[in-house]
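Listed next as structure tokens is one chain, alone, in the form predicted on its own.
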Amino acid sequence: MAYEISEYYKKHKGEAQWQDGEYTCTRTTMWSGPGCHNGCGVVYYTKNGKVEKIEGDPYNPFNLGKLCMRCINYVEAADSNDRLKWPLKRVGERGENKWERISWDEAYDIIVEKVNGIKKDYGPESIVCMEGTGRNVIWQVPYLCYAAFGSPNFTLGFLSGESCSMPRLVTEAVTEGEFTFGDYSAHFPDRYENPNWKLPEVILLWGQNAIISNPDSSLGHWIVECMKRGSKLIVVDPMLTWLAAKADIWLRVRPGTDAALAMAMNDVIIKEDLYDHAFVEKWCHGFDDFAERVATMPPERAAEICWIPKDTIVEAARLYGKAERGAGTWGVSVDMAQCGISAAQAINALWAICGNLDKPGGQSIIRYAFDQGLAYDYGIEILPPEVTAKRIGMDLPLKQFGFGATAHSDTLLKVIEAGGVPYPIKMFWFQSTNPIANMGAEAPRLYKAIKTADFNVVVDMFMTPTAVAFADLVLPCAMSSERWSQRNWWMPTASIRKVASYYEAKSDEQLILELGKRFSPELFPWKDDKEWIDWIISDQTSKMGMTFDELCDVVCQYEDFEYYKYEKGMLRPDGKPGFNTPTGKVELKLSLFEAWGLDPLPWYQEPPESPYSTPELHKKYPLVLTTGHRSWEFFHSEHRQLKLNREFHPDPMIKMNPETAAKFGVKEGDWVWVENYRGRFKQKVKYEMLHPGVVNAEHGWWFPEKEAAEPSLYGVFDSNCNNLTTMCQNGPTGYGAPYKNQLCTVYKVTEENSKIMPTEQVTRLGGFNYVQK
């Protein structure tokens, strides 16, 4: 390994647990929460139950001892007095914070009463369980869904048109029956030294800023890592990122128009002939319909719509095109639009028209470690088909045929807004999700539409927004460090071990499985929680051979690799050569899309609301206001209460070009409030080099440091760049929403224009009273 370890951890080499001193040392996985994508390797410095200190472990090939900010300051987090230390239930109205320290067994026995009455008089799917991303848990509230409660609907946290990795996984499904990875090692314990791995020649990196957000199982790192030895770099970002500035093109694109972009890429790759011959001829389908239709986007037009100079685009084009292997990265923004689909659709098409797929530096096809595949449908063959069939928005065309393991959460909120049709929804149950300050679009309606169940439970490490506003119970989660958990997100297989308490704090584990105990003992046989972790490793991962204790002494565990399965036969269900598609092959124009309706070659539209589609919009609200960038400090709407995370992230930020500063009148520093017809939020000015038409808003902002009762609510509508998004406009499949191209105005906050705050207008007076469209 190319890296300088120390010697204090070369003599601990090998050692799941050491002591040093007054210290035990513990070499395991740090899966938040609070929350992250990753299982970073780390070694905890634990005393009387408590973790002092955390470091980054060298010998983990993960992160090979690299740590955030957010894990440094670990300690801080989970030694917070601010942090839920026992069930609480509400004692006053919602909304007032009043609360009174219950017993788990009374907090259980409610729960209990609770949903057997709603599965009596409702039936159970009028319950529906939500998580949000982040942290290890995935499976683990499906599972609760599915087999205590006996409800078909499961569903992420409000999250409009499931964008976010979702559009993406289920485009990659019907185009290779796959899932792909940008090749940068990472399935290798040895890493960069794999003799098998060839570094990229190219990396594209699209619409993501992965040195921050680190999300789905990668660190940008490894980008870092492979432009320090050579790799070249193509950015598709609006922002002038820390990448983008490295980078060897950078694409400024408009937000929401990425699918343009890579159809005019794809063109120009197939006019100046540098796609690959004998990838495409042996393994792809409908190549030709594929060119015709990418050439009604060449990259004249493209460079119209996504405001970058014809040139750029092709010269971008031309770099990706002639490498001889092209690694590709691609982050949520591409699913947040309503063509996200077929964003997604172009871009995994660049990949597959230059030969990339599976091959060394290139886009690898990547499956869980050892084919433990435990994720959203979870334990939903327990569910009687009839009940199955009645999860919400299962009319749409992929949620039909199984693509898509949730329920439909703009339909859902469709259903309340009905009064409960086809059926009403009577309980909310929130684990790790706060969907007003976060995940949910168009967040105030949601605030109304979630007032109208009769029962809900929040699971979570600290009081939030959503709890405030809305629980009837409060239960509280365990931090990272408190857990006896395992995740297995492509490669490797890692687990987290418990080496600390708070509390009464639970994990999501052993909250789960002592709950389920009361309505399915026998969906639930586990004596605890880690009984009930050792058989997942022994059931669901039994290739990889190992107990969960032996794999808690490796700390993780990595899965054979190798390249070109489609050659192989390690593919298809039938073992034979080819791609797990109906065409067994790569599918440039998609098949089952076809059969399904819809358009199965890749197309563009104009964002719903856009200086071109609604021009007299435009007059009025004059930026593209694009949402939901990482940031150093916080994860989503986590670490606002810790002290050295606000210490250099006080205040919520939107960045403007200072050209656009000027012409509205205000500067770096002012406050502005940012509007739309939708509502408004306000946040400081800060100088980035954004196109002069673009203003990028932080999200996922409250205030813990605020009064918690409403109408203040921790200020959580103050600042929420989810007034102005908005919900129920998505794609022809469900899929894509227009969290990041929409239209607003700003203007500087003044006494006189701030005399009633956004919290207080939602939470008091109704609302900003707009007419939805």
Second form
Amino acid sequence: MAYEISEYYKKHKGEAQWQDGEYTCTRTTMWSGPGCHNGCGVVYYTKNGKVEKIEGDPYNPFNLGKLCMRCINYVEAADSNDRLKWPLKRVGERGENKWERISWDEAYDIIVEKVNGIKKDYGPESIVCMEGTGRNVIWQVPYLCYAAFGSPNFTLGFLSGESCSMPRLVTEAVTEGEFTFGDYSAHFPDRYENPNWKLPEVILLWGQNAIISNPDSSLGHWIVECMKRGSKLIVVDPMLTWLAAKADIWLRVRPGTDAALAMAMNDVIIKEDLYDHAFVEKWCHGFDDFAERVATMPPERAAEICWIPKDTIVEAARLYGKAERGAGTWGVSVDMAQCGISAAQAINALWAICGNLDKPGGQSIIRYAFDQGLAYDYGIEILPPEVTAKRIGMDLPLKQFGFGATAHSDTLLKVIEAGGVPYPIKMFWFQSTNPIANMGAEAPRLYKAIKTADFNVVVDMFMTPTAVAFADLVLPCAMSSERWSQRNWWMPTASIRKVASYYEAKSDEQLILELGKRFSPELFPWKDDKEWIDWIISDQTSKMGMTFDELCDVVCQYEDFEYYKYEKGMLRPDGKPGFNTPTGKVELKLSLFEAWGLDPLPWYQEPPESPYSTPELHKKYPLVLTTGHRSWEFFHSEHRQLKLNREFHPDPMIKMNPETAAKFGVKEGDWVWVENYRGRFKQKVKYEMLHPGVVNAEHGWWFPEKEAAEPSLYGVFDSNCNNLTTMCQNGPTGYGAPYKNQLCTVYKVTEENSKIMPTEQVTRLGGFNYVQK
Amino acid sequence: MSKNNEKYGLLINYEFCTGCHSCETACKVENKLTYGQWGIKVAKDGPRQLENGKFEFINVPIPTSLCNLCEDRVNMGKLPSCVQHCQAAVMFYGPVKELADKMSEKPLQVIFTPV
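Switching forms now, from the form predicted on its own to the form predicted in complex with its partner chain, please provide the structure.
Whole complex next, starting from this chain.
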């Protein structure tokens, strides 16, 4: 069915800006914050320097005029009186939420003085910079860390095992030397109409409710468009989501056992001779060893491990294996297990042995558009090698060899808890991250660790629990419509145009640039944020042949895309056909892992706490707890202060099978405590179709409507599923963490058992060891 | 009712409505509806398991008495906001006669004529 463009927008085709009565209309790109990982085309309607309305841009090939509810309600966020308006300096004790307004110059002066003092007394590596999910700070904060502060310690919040994307990306980098994405026609501005694109016959959606979570490369609803056109769907998900209910095959996997399932599917495809012989013989390395390894996980064995009937596993393998074109999309669930790397390896192998790599309607090999490639290591080469060598977690094999351009969060926590061995951590820079509300596993433990730092700065859009608890300075950050920037994350390259402003809020680029100039002006030569972006577009992205202004005029630009790049010598630096790996082939047996003393083949290991690995614990905590399930209304810990979003979703919800709820004496709508030996949190029961042994809790909850000052701290620990997860349980590579596979029990909230709330327990009473049931 | 007295309505292909709330939000924002008020509301059935083991999970956005088919937007040549922003692209605006023809093309569709 065609995407309709209204007469109004047809009239303004090709215009980047026009006047509509009292409104100035601007076509550009929305990227967070607040928001998500996507870069949808929007039309802003502005009046007197304020965004009054937002609409989807029907001419943007990415979203074809559609928007999700968070974007549609953007004006409530941008216009909110609760936003941070100017720099604030702490005047009371930390946690008291007492602040005074200061100027940006005063803020910069304080930072320069503190940073220089720490550098002199302890060394620059004592400063740690963090951001939350990548999005619009993916390269800016790393550059601040390396080029201004001179520290190698840039990390992704306190993300345990870096288990959001990094395990999958690293695995792809060592397997085929590239990143891949399911081919839903995203590479072409004419999308589904492009003659080179072909419809995937089957879509394998693994560990992701794509229509809600919207993965890095794509909009989840592209999958729906493919379903309309006839694609079949296999969904791997513990919960019966809308996509799972619509799927031809739903694999209701036990959280944390994805590696076993993927190994078994490979085994079926190999045993039943459904793999692509020609591709495997010509382009794959280590097939025999791989086949032998996956044969140790036949579907019978995986069925027991994964809690999926054997026949369903076989049926799914056959459907995917027999398809002429199979596209796959995978989510953080793959990463969020100790054997996340191994799960990613086995899923990646499925795509490869079925010959789906870089085939139309298969698994496209894709790079950042126009080879831009600014990411977490932007500016790292500025640091002297002896400083880079001090990066926390460098003893992990993948870090040593340059895979994963961040310091290791779990090791960072251990360094702090060891009292600063090998060196003390004196300062945190948090830019758009709220680790105690979200992302950081074992939030109460982080609370104690972060409190030990001497000086902390938080850059954000709203006052957050992290800011109240730790910050000495809070700096207001601009929203998407208030910044000159760009989105270059895969395809296309898109301009982000400043159309509004809010009090003294600054864009990430602007404040980093102004601050950077005070430390090393030669590394921050650009006049302002716009000039910096123009330099990136014109100089770093020279293949595109445009200035930033020109990009703003065309809004977004696609690079020509070709399939079968490995046949055409387009992947290797030497220009020869093949893949950019040591063997030139897709490595089913990883020669780099072999060289680093790691198992080169996929393996399965029970989650560290599970019905089988810790049966005694399971008696006490008989439910498998999975966390991090996305909701339409919120992006991680964002959007909780918006009335409209909260009308749709007022309370945190734990999803339970009705049968399980009955067994635990609770029903839909009841508030329950969810507990294990690390702590507890409360959420409201919602019935969903899950395995009766699994419950699914929401993440990112805090309550902006509650008191900010401690011990309330916006109730940040009251409903926080990360009271029950844990740091420092990573796989042998340092990657992967069991966010989605813990154990817990559930009981009804009563007045009696709620006298001390978790936040007070953590902030005032020393933590959960004092819980008396 | 349009200028030429032709009845207009919304056709919804509910086979593929994902329940994403874009229509509900677009309507609330466009029409500045207060808490608890809806110009369109998604009704949900399921997920339920059928006797054949398959599942059913249906979402249908239902226009309420507050829906005026975005009269002002339509008059300026735009689509109703719910139709434009529907992420699954399952909503269509047009004369009921045309929608009825479209409806005959496939099952699992409904037509609403809210005003």
